[in-house]
Amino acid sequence: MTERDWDDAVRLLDHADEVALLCHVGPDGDALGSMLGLGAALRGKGVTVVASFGDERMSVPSSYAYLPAQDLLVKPEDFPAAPALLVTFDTGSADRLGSLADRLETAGTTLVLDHHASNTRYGTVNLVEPAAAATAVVVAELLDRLGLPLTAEIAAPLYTGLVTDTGSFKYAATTPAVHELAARLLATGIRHDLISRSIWDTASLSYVRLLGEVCARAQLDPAAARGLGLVWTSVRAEDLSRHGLALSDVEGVIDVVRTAVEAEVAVVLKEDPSTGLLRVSTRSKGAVDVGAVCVGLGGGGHRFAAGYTSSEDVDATLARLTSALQAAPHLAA
């Protein structure tokens, strides 16, 4: 990014009376947190704000039910058909906007806020900082440049984005600047303990039972990734139906599977009940760039956390992914 990019973004938001906000389908904490954080800040300065994401059955995951400013959210069918200013969050490519991707064609101007290195720069103005630990970091900097104060209503969503994309400050992207931003957000009085409990330490018994089944069928391929190892499992649509869960309820499965010490790469294949497609989540412990692998398979993400969507069945999807992992270069320690 350049100073001109920042200046252009500030100018767009400073002069806007109405803003429409979008994040990617199946939103995580950074996507929702970044969007609602900026939305709350803009509403505080008198801007008319609407926000959404393009899932057919749009719903906020239960682990993020505490997020403030959810009254900004509207169903996809109620989202403006031709917004004057469209802002997208944490979305590396247009297809990740789902059913609302066509708004990129009808919007007067599009501002992209993101931190994915794979971002295709599909906006009129692109604030994309791959070095940022989360899109929430980009939003916080933008708020500073807009001269807007941090309030608890703004800080809670931004803190959510920060902690989810740093794995509660465990991942390599955690820097001194990340902790400094966290301190600023905590100084607004938000309850970080309650936020963390909701994200990581709260689950239904149905989820616990499904997790047991899914982990029980996990498989190890020690020869994958040129000997670094792959552990993988799948979540079937029938699993979700049997336990009364939605696809958004099983995002945390990958965080359990990735702990297996025998494998460098972890993968969870999740069958989308509404489309039959497989949503593929990948994680690396640091020796393989799974972001580059997923980009090559039509998706995107970060070096150590990425994903894509496959129209093939589990066996074919796994075979194609395993082949790509064999060709992926190993990263220096």
Ligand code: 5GP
Contents of the next structure:
Amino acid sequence: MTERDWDDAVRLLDHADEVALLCHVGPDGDALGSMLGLGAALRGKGVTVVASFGDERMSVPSSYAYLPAQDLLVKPEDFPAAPALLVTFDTGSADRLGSLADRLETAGTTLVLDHHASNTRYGTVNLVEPAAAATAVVVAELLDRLGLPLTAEIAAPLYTGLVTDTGSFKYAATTPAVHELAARLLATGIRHDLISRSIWDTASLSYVRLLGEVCARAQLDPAAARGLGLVWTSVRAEDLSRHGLALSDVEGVIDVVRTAVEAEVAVVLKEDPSTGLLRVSTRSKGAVDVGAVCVGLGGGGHRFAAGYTSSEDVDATLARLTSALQAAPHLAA
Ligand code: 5GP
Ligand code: MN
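Alright, leaving the form predicted alone aside, put up the form predicted together with ligand 5GP.
Below: every chain and molecule of the assembly, starting with the one above.
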């Protein structure tokens, strides 16, 4: 990412009267937060803004219900057919835009804001910073360069992106600059305690019960990843329906499974009730580049947190993944 890329992005947004925003399907806190944060800031300077994501049923997960500026969201069918300026957030590849991926062909200009190392640079202008802890960090820098002030309405979504993608400031990408940005965001008066409680510390009893079930049947394959070990479990559509839960409710299962010290790699296979396809979440502790493994299987992500979609059944998906892990080199500590 060069100064030229920043200048191009600033020029695009400075001159736009209308902007259409998209984040990836099954959005997490960074996808929604970076999108709504920039959306609120642009609206504040008089730009007409719409935002969406290409899920069959576009709904914001309940853990992000507090996010401001959700009135910018329109249903996929109401999203402009040929936006003059399209901006995408936290979306490493075109397919992750789901049913709205076709707008990449009809948009006049596309600006890509992201931090995935696997980003395929599908935009006209690509602001992709793999070292950034979150796409929200890229957006915050862009707002500074646009000379737009941080308000609480902008800060709450950006803080959401920052806290989500750093795992509450725990992961390695949490630099001094990340804490300095967090301080600026908190200084706007946002209720970070309520944000964190909603994201991390609020769940239904149904979820707690489902978590117990799927964790109880987790399997360990100590020989996988050339002896570093794999722990995995699955969440079937039947589990979701029995507990009255949606796919977006079980995003956090991987965070419990990955704590198993016996395995370098953790995997959760989640059956999407609307498509029957398996969403595969992978995590590693630092010795295996699961991002590269997932790119090889048609997905993407970060080195130690990545995913893909499989159209095979659980057994075939695991077999293919296990053989890809066997071929993956071990990284130096
Ligand atoms: P999660 O396991 O939480 O769904 O995703 C982990 C990371 O991998 C996130 O940064 C997410 O954006 C990325 N990721 C997950 N699935 C896919 C996929 O199918 N394609 C790409 N390009 N990235 C993915
Ligand atoms: Mn994301």
